[in-house]
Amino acid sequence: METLRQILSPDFLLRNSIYTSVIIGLSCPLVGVFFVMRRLVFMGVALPQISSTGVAIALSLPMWLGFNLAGHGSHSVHTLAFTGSITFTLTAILVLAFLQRRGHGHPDGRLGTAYVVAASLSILLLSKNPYGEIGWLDMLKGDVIAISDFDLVLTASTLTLVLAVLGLFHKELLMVSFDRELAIILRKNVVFWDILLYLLIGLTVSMAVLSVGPLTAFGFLLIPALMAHLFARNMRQFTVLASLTGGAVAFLGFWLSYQYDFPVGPTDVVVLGVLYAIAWIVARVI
């Protein structure tokens, strides 16, 4: 209980880290439900890693051009990383969605290839980047320890915007994802709503990767949604249960990692995995 009291204290040294973890835990599952509904689980695996490749390339560009990132503030570096992340994420979503729509080749094979190549390229780029070796390799492993006030505000503001748009246009996004034929019959602009959803997914994935790394981002995108899907009876229950599960696990994972000196991200994912296994057994019994 002493550890819990320290974490909940307003003067807690790592308060920005736990705030960010909980925000990511609450927000990512709300986007993850669309991955589950559209049967795009493998895309949920690949996108965070592709986003991290965008971060790696963006951080490597100044070095290739002869500039030194060490002389710039953390705000500029974070903005540069976010630009690379969102650019690669949105491009990947649009390309993969276009190829899937055309129905050529093997979608799972494309996603698997994108994931493994992106993961390897990220590590190679950052291993040759002096700035990347200082902190970004730890970030890609999910070691959430130092998050500035600027990073916290940027993450909270961006994800609040995403959640507001999801709430405002939930009916349209749900119809396009769940029953495209009905949406077409009702003369809904399917392409527009698809693009809006991809934009929201891209923003969420980019912010999650920048804050907690691709491994943790993937865990919160999919596992809470998969757990909620076992018990939810309607879409409202599905989304609310997934979000609350993600937020609760984010707090619990941070508590355990602080108590036992584990990396935050992997702890979160392991807790999610254990809870998913328990939920699956309970769902089969009841």
Second form
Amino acid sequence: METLRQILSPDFLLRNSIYTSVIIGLSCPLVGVFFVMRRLVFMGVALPQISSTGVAIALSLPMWLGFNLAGHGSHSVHTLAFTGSITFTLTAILVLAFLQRRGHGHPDGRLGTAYVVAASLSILLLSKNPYGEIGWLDMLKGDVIAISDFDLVLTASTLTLVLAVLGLFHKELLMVSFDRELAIILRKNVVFWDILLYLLIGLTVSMAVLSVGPLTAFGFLLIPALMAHLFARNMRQFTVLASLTGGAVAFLGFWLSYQYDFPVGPTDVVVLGVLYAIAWIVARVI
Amino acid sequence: MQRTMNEALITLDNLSIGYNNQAVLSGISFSIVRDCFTAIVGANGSGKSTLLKTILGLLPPIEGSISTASPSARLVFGYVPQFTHFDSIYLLTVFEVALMGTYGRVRAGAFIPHYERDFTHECLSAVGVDELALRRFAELSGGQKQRVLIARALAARPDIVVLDEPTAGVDRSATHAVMEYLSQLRKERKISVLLVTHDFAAVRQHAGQVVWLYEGDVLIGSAHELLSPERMAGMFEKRID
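Could you please show the structure of the form predicted in complex with the partner chain, as a counterpart to the form predicted alone just displayed?
Now the full complex is given, and it begins with the chain already shown.
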């Protein structure tokens, strides 16, 4: 309990980290419910990894061009990383969604290939980057410990924007996902709504990857939504329950990792996994 | 004849339909008139659903044109797809599914007004499923889902209700109830009904106009002349020969 008191104290040294964890935990499931409903779980695995490859390429670019980033502030590095992340994530989601709509080839195979190539490429790039050791590798791993005020504000404002747009256009995004043909017949611009949804997914994934890393981002995208689906009776319950589960587990995971000196991201994912197993059993018994 | 032409809601003129520029059917010309029950019939793979999707604007025609009664005022379709079309992973209630019919009149990002919600309840009542409004759509029987989808189509305030195989996967009594309801709907609300089916018996009893897609030909006529026992026997004998 002493650890919990420390964490909740306004003077807690790592308060930005816990705020960011909880914000990511609350936000990722909101787009995660669309991954689950549209049966895009594999895309949920591949996108965070592709996003982290975007970070690696963005951070390697100055070295290839002969610039030294070591003397620049963390804001420049973070902005560069965010640009790489969002560019790669959006490009990947649009290309993969386009190919899926065309219906050719093997969608799961494409996503699996994108995942494994992206993971390998980011490791290769960072292994050849002399600045990789000074914190960039931690950013890619999603070391949630070193979060500046700037990072916190960027994360909070981006995800508030995502939340606002999701809330405002929920009925359109839901209709295009549930019954695309009806949306076309009612003269809705389905391409616009698809792109908007992908943009929101891209923004959320990019912010989550920069803050907590690809593994944890995927965990928060998928598992809270799957847990909520076991108990929710309607869409509102589904969305709210998924988001609250993500936020609560982010807090619990941080507490446990602080108490037992574990890395935060993997702790979050293991807690999510254990709770999902319990929830699944409880749902069967009820 | 002139009167019928004047009342045509949709006119298909020398239409070719298909996918990826490969025509499945060509030379399709007929009109759907106001307050008429039209059935598109044919065997599996004859192009029924392709024709329906082309009329609805889900597929572009390869050749020819589809014109509406008034090009300036858009025609509103109330679409009833097959109930198996929906993924049960969506936790939508019956009311939420039916409410989607009103989305065509509600601005993007705007709240759905009370009167649209009330109207949706009226549509659910009209098909006898308002007491299921809070139930999960995915948990309903095939016949109940079909009624909810008809309510959703009515919530669109349609000029034409378009149904894709509404009797597929539902039992005989549910089929009878759906067809009776559609006939009644046409008479009471003066709404045209366009239906795709392979249930010849139901069509013979309810449809005024039949479009029969038969081995690449498009036969058009009244149900009595086209689906008479003698005519059908002749068609199937020809096929066996």
